[in-house]
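What follows is a single chain, given as structure tokens, in the form predicted alone.
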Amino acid sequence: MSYLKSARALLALFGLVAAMAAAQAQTAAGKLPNVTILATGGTIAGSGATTTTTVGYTAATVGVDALIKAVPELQKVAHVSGEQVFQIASENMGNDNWLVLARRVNALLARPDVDGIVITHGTDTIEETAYFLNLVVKSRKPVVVVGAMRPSTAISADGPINLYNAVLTAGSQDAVGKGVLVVMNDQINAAREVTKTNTTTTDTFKSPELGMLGYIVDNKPHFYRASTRKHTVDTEFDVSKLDTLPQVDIAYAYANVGPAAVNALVAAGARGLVHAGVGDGSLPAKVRPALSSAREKGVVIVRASRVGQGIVARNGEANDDQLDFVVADTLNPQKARILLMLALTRTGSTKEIQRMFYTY
């Protein structure tokens, strides 16, 4: 009898502990991030002529609502819900185009109910897309910004995997305070310095100066490190109230460059400009009167680098205090334009302006 009783008491703790585990299973359940997916287009979106098409596809063909259909892993891990905000090719991305995505980006993150953001993007533009975000981004919540380099038509499309990492991102507590970030690759960088470095492979996307911040392994990010700059909710940059952005063009240099692009730049109303300088920004003989007369006329000149990597030293290639020029510091031509576009919008001091280039 002792022994009917125990062997029926051991059976209650065992029904016990499977009601409070599946209890527990339900909470767990309950307690999903909520994740807004906001579309742009892009490869990610795009479809080929064949499984094999990796080159020559359509880009931004296939919709948000096709894009978490074809990946059902997502309801495992947050309460997944999509917006289609724009439906174009990266390279077709514009200074409107962001000042739209931002402000339904912080209108989204402003709501208790929104704990991340997801935005899918072309690969061509994604990383400029993304510091712009990382300046002007009023929250803490994790914004992750994404993309595939092989449309959702072909072998082994990188897109859902990435949609996936992207989503497990945005819908985790490490990834909170840490800036806008770009995952791809099963890896995650910062948008302040990741860049595109390889035409078609999709392992393209490197910050090969200061490295990634972290992996996703075993359906978790990883965080190693975190970036240094002031970020999102620590900018000085609002722009719930821009209409537009002031034009700031790039200027490249080459051997045998000429005044041609820099003049052409400037009457066609540029307020800034980026001189994308061989080596540490330095300046050919044949540009240095035009950026000079240039900045003369009121045109702020930020002195970068093609080299891609490393500090543009202050008065190191030109005399930048005699020129009242500004230096780009470690960021590369197009991000110097994005950060020049919304130092223009609170000062035209140059000593202000590098300071935000020291900062951000």
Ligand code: DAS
Second form
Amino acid sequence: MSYLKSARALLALFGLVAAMAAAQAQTAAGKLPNVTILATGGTIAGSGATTTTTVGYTAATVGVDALIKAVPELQKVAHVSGEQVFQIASENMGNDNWLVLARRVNALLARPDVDGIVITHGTDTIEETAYFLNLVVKSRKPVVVVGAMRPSTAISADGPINLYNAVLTAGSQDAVGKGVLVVMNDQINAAREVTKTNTTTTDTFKSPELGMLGYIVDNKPHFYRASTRKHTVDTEFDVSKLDTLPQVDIAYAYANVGPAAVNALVAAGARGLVHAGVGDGSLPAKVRPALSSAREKGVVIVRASRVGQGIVARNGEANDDQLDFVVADTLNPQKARILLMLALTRTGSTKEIQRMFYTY
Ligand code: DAS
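I have the form predicted alone already, so could you send the form predicted together with the ligand?
Now the complete complex, all chains and molecules, led by this one.
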């Protein structure tokens, strides 16, 4: 009986190897690429009461098979398969979701019969998930995160064309080695710089000042630049064996702010704290003692800025050497949090962490 079982197993293995070789040969011969769509929810999977409902709809109601079925043109540009990883509005995306998603992405990209991945996602935290994956995906194959600003039921919904463009890009050799990308509104942005700049309009995703990477025009991605910062296979981060990520929070600064938020976050167990300072990461006098005290307790402090663009310069608005703080460089607070979280899985050394902020 065991002989029969092992013979069956061997036959199955041969079948799988043959399928992979055939898929690889197809792609190599210029045939359609194999792209897997991992669906997580969001507005792209949303539905509204009427065709003119573009706010106040329900996100994360349409499944991945329906998303794929709604865009038959996908079949002309790739062999598409779909998996429903989550079905959530992205304001509820959490570290646990990211670890599950990263593991699935890396497992799929390790397969020779997968050429690229598209992740459908809510737009509220798309820039965070994209940057997290930019630091932990261990493949040069394209990973494209895509969302929509109008639900699938709306007139001129942007989801279908965004999904089509994302699959085009994920199957393109030109996107190999570019890091994790966000493709929306016919534009290609890098995970590190892209951010949501408008609460409701379809052109909301931009990389202010440092610029997008390219466009999707006439069914093809066109790249004009690449990120100078390390990503994917060139990073030192590995989450494959992690069940949790260190607790890192953000404290926002504004006129008349006091130490309450910083003290509360430290008391709640933050191992890292990003201070979203005013201007060039300035520390209000009422907050500075609380941050220093947090540092003395071993909490790593990153000085970022609520401004959103520009460099937070070391030893500029505060003596970071003396305070033993790290500066965020050009990362906005929500992305600085992600890098600090991953940094803390490797080291507590502020010198090493500062190097990471100048590297990724
Ligand atoms: N709530 C938003 C989200 O899921 C809807 C969207 O814009 O995708 O991110």
